[in-house]
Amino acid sequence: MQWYKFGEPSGRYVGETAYHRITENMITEKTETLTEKYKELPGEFGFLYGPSTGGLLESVLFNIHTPGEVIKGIDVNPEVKLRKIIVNGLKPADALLRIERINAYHSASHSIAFCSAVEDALDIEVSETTRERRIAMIELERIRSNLEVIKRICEPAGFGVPYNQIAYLKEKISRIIGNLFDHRYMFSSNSIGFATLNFKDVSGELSDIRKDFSDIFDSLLQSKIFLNRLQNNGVIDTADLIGPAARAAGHNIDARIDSETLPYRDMNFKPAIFDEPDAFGRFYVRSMEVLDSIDLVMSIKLETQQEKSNDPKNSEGEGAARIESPQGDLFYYVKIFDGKIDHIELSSPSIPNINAFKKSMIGNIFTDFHFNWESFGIWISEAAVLFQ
C-alpha cells in the first residue's frame, strides 16, 4: 500500500479502522465529552425514537435519556438497517457493482475510493484525465449532497420557500450529473483504471445554480429565526471530528489536501474553514462548499476522450485509498488474491459522525434534535454494512 500501514499510528487515524495514514503533525488525541453535570439529574427515563418515523430519511433507532427536557445522553443504533454484502471471491469489477450501491446517493465517492484501492493493490496506472474526471464526479456529488443537507435543515424550521428552492437546485444538479455520466447516481461511470463521461458544456448551468444558491444562502443568514435554531445547537469540538464537522470547528482536516488518492493539491484547492463548532457552523461550511465545489468543477476541462484501463502489473496485493466524501473521510482497504477480492474493509465517515452527534446532543433539548442530526449529514446506509 502506497500511503497506509498497519500497527501503532504515527499520524491521524482513518475512521474506526486499524489502518492509518503515514503523516506527521496531525491530530491524534481522543477527547470525550464531559457529562458530569448531567449525572445526578432526578427522574431520568428513556424513550425510543425510530426506527421508522416522521422526519427521518432512513431507518435508525434512537434511545434518548432525559429527566424531562434536557437530553442527558442519546444512543444511536444503525444496525436496524444492517446489510450483509457478499464481495469476497468476486473479481473487482463485479464487486464494484455492489460497492457503488452501498449508498447510491454517494455512489461516486464509494466507487472511486474502492477503484483507487484496487488500482493501488494491482499497481494499475491511472491517467490524469481519469483522476480529474473523478474529482469532478465527487465535487458534483458534494454539491448535491450538501444541498440535500441544507434543504433538510430548513424543513424542521418550517422554511418551505427555501426548502423548495434548494430542492429545485438539487434537481438541476442531478440532471447535470445524468447528462454527463448517463446516470443520476453515476452508476457504472467508474471502472477499475478509468472513468467515463459525455462532454457537455455545463458551465452556464453551474453559474446559474451558483448565483441562485448564493442568494438563498444570503437570505438564510439574514433570518434570526433560522439562525437561532442552529447557533449553540450541537456544540462539539473534539480532536476526532472529520468532514464538515471538523472544518466548522476550525480544524484543517480534509482528505482533499492530505491524501494522495486524487490530485486536489495540483489544483491549489483550499477547504472552507469556520470557527463555530455547532449546527450553524456545519451549515455554513456546507454552504461554502457548494460554492467552492461549483468553482472547482468549472475549472476542470471535462473533455470527451476515450479512456481504457491499463493492464494490471500484479494479480494480487494490498491496496488502500482515502478520499473526502461529502460526509468526511471515506477509506477502503482491499486485499486481492488470484485476481479476486480476498478481504475488504470500509471505514465510513458516518460512523465517527454518529459518535460526534451523540456527544453533541448532551445538554440539548429534543426540539434541537432534527437541526443537529441533519447538520452532520449522516447516512445510515453506509454505516450499517458488513462485508462477507
Given for the second form:
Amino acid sequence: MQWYKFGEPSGRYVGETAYHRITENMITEKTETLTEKYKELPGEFGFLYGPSTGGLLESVLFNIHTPGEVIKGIDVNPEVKLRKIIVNGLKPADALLRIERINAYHSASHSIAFCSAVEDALDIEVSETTRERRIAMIELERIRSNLEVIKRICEPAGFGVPYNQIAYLKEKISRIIGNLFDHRYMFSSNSIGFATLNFKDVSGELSDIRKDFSDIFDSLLQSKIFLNRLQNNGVIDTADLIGPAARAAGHNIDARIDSETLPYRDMNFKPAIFDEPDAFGRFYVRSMEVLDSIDLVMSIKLETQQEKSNDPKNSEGEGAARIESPQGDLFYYVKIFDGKIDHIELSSPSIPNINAFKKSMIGNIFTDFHFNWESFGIWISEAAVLFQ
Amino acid sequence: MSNFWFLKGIKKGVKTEKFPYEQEESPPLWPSKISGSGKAECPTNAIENGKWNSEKCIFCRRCVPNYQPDGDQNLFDVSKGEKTFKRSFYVFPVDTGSCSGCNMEFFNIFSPQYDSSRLGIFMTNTPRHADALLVMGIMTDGMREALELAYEAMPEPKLVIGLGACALSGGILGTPPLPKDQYNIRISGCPPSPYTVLKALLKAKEGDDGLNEYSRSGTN
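Please supply the corresponding structure for the form predicted together with its partner chain (the preceding block corresponds to the form predicted on its own).
Zooming out: every chain and molecule, the one shown earlier first.
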C-alpha cells in the first residue's frame, strides 16, 4: 500500500469501514463503542417517519423524539434498505460492475476509489491522461450532485422557479456526461487501469451553465426568506466533520488537497471554505463548488487517445485509496489473492454525515428538518451496504 | 420582490421539449435497444443463444463490438394499462433497495426538459392517492413489509410498475422484489432513461390497446 498503513490513528478523521477507523493515512482497528439511545422524558414521544420514497429520495426510517415541536433526539436507520452485495471471490473487473451500482449518482467516485485501490494493490501504472479523465469524471459528478442538493433545499422553501431552473441545469449536466462517457451515470466508463471518454468540446455548454447558475445563486443570496430558513438551522462544528459540512464550518479539509490518489495538487486546487457551520454554510459551500468544479473541468485538456490498462506487476496484494466525493472522503480498501477480491472495505461519507445530521438536529423544530437533512447531501444507498 | 422569481422564470422562456409529439432531443445510447450476433461476455445472461433480453440487461457494454445499441428508447412492455388514468396518473415510488439511479431518472421526468405534469403524470407522497406503485431496486429484508403495505393501501384500480433491471430481474446485485407476472408495466434499463420512463407511463395510462397519440411505436 503506497498511501496507507495499518497502525495508530494519525491526522484527521476520514470515516469508518465495517472493521476499521480511517484517518488521513492510517487504518486502525475499531474499538467497540456503545451507541447511546435517546431516552424519552415524560411528555415526549417517538414519531416515526418512513420508510418511504414519497417525501424522500431514498428509503430511510427516522425516529424523531419530541414533546410536540422541538426535536430532542433523532435516530436514522438507513438499514431498512441494506443491500448485501457479493464481491468477494470475484475478479476486480467483475466486482467493479457491482461497485458502480452501490450509488449510481456517485458511481464515478465509487468506481475511481475502488479502481485506485486495486491499482495500488496490483501495482498497476496509471497514465496521466487517465488520472485527468478521472478528475473530470468526479468534478462533473460533483457539479450534478451539488445542483441536486441545492435544488432539494429550494423545494421545502417553496422556491419553485429556482428549483426548476436548477433541475434544468442538472439535466443538462447529465446529458453532457452522457455524451462524454456514453452513459448518464458513467457506468462502465472506468476500468482497472484506465478510463474511456468520447471527445466532445463541452466548454461552451459548461460556460452557459456556470453563468446561469451564478445568476440563480446570487438571486438566492438576496432572498431573506430563503436565508432565514437556512441560517442557524442544523448548527454543527465538531472534529469528525468531513466534506462540505466541514468546509462550511471553516475547516480546510478536502481529500483533493490531502490525498495523492488523484493529481489535484498539480492543478493548484484550493477548496471553497466558509465560516457558518449551519445549513446555509453547507448550501454556500456546495454552490461555490459548482462554480469551482466547472472551472476545473474546463481547465482539463481532455485527450482523445484510446487508453488501455498496463499489465499488473503483482497478482496479489492489498491496496487502499481515498478520494473526495461530493459528500466528503470516500475510502476503499481491497485485498486481492490469486487475482480475485479476498476482502474489501468501504468507508462511505454518508455515514459521518448521518452522525453529524443527528447531532445538528437536536434543538431544531420540525420545519427545519428537511432543509437540514438535504443540506448534508446524504445518500442511503452508499450508507447501507454489506459486502459478502 | 414578490414578482422577482416570477419574472426571472418568464425571462427564461419555455424549456420543455416537444417530446412526445416529436422525436427525443437527446436520447442516450446506453441504455437503448441492442442488436447483433455472436459471442457476448454477458454477466447477467441477458444475451443467450444470440437473443437479447432487455429486462436482464445492465447495459455494461461487455457485448461490444458484437452487439451494438441503436438509440431506440422503447425499452418497455405494458401488459395492462388503465384508461381511467388517461387525464391524471399519480405514481407512488417505492425504493426496495436501489442504487438511486432509477430514483433519479424517475424524478428527472418532472424536470423542465420533460415536464411530465403537462402530460397528466404526477408523483404522490402517499399510496392512498396513488394509481400506480412504481417499484425500484432489488428486494431487501427491511423493505418487504413496506412494499406490501403500500400495495394494500392503494385504491382500485391500480397498476404495478417495475422500473429498472434490479426490479425486473435482480440485475447484477440480487433478487427482484416481485415475480415478473405481478408487474403490469416493465421498464428496462440500468437505469432507464427519462424518455423510456415517460413513454412507458404514457402508454400505461392510455389503456389496454396502447395505441394513442404518444406511443404508436409499440413495445420491445
